[in-house]
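A single chain comes next, written as structure tokens; it is the form predicted on its own.
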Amino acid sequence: MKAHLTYFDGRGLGESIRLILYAVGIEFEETYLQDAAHVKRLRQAGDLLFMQVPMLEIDGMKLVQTNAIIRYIARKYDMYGKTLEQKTRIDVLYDGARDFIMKFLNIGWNKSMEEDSKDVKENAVPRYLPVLEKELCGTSSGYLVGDDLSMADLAVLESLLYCDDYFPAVLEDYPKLKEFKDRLSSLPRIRAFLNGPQRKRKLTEEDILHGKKVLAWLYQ
């Protein structure tokens, strides 16, 4: 049986988790939420723990909480490290992504897009990206900890996308990022997902709003 995801229909939280599902090769289908009557009959059924999506139903479970459902995957498909060590690294490494992609996530919520973006690229920008390139100066396998890809790899590749998105020539000033970004798009799992139709559209001022509508639904 294939994953299923139920989020709304643009990138948010949903998309790192999508991005995860196709880097470790598992299908899943999506059911977006359209309305207040939706969301009420999942709530009667008890699947929003927290009255939270996205929700994923993978191997029998309904996961909430975004950063549990990536961990799960990257537990079960051997993308969170070896050792203790390389472990609680990456859960560093992909805490501080979260947090950076979180600051494009966040452009169109606060204030205006225009506004919001320009806080990003005057504070958030300079403030991660030098970080990354430092890490990255630090190791010679191509991954951020260890020899294999983790979810900390994906975290800052999702973040390096959304530089792409909204400031193009950002990171022609860290040629390490640079690299990574082109290398780790290239690779095949991950090329059909940012190719292929569950990639999510840049973030639009109607998804906002439709965003918020769901917000309302979920907490009403």
The other form holds:
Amino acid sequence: MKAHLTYFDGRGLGESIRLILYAVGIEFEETYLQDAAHVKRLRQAGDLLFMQVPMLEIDGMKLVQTNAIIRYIARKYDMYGKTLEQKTRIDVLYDGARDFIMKFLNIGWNKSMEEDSKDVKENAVPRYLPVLEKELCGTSSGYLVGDDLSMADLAVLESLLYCDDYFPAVLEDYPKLKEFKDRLSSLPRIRAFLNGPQRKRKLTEEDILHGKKVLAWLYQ
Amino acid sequence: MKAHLTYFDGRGSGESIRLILATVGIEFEETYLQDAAHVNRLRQAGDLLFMQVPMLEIDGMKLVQTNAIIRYIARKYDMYGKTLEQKTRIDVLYDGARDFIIKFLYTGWNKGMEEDSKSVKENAVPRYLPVFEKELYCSSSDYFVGDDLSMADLAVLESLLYCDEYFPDVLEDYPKLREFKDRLSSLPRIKAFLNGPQRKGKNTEEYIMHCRKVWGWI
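Mind pulling up the form predicted together with the partner chain next to the form predicted on its own we just looked at?
To see the whole picture, the full complex is given below, headed by that same chain.
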């Protein structure tokens, strides 16, 4: 069963969807937003409920809203815990990790790559990493909630991969998180994604300049 | 069973939690962030997982993350649909409505009340209201998903109450949404909340300044 992701040719919010699709073994094709005319055609076709991307065609639906898409996949593939308590804990950690990921997604878009990175390192990293390290210390399964990989693990993993990308030595101070990142990155499907052709690369300044133009199309 | 909400003495993300607590009939007390010293005490007590508010003490837990809190209550009180399809539709509409609400929450925080309001009216209102009008039109019940009140209905309601406040005539163009807002606002528990002492007021410049000061220490 194939899925189809419509998004930019870049990480952003789409990358979180790509990661979970690989993690559960759903193959997918991609359509990248090309230009203003393309966005207009999508809009007129009525495919983008709130005129935004990502949009994932899956199981006969055209889903929008990143977190709703991820929750759908997580529910279908048992990655959302079993009990009310587990689901709640997953939501708390997933939402927190999403906030952390968003800080990385904004690097280069506010002031500059350098200033935004510095801000994330000084403010976001100390807010999230100690908490996540402690949460992992509190579990015996190797996963953040329950005994199996959940959507919370994937969101935290994604944030740790960003940490690695932007601040190479920072995980040295967080041994459990470092081990967690290495271990999950080695799981066969996740490794195939991270080393494969659908993994998008870190943004450059040129990407951001182009991205600002593309975003303007979406908001016209 | 009482709950306890720690937040600012204002709407923000806390108001969405107050609304669902009232809707399902959970009484709650509130602690408002006073100043930097207060925030430091909360931090040191370890009660705020990501050093942020809202935080809701409920059923022996100290929950953070607005949407996680709301999902917990919704699951417990059957406001999250029954089937996978319903839960998914609720998530899509809830998350969309939250994006819309957040535009109102930030009014006054960016360029000033007037400019921010204008931007919401010109950009956010046309993005969300036609979609919600159509979704409601296509629904076979009086609610957005399934046959019962869900967390999606409450999030859309909250956004419509903001619309009413900031742009009094705008719902005239959306008859189904207008009826929906009036009908849900009249449900006994929701009406009691909207008319009651725990309902907070619209953003003022003083409130925003107070938050910024306290925020500086979070």
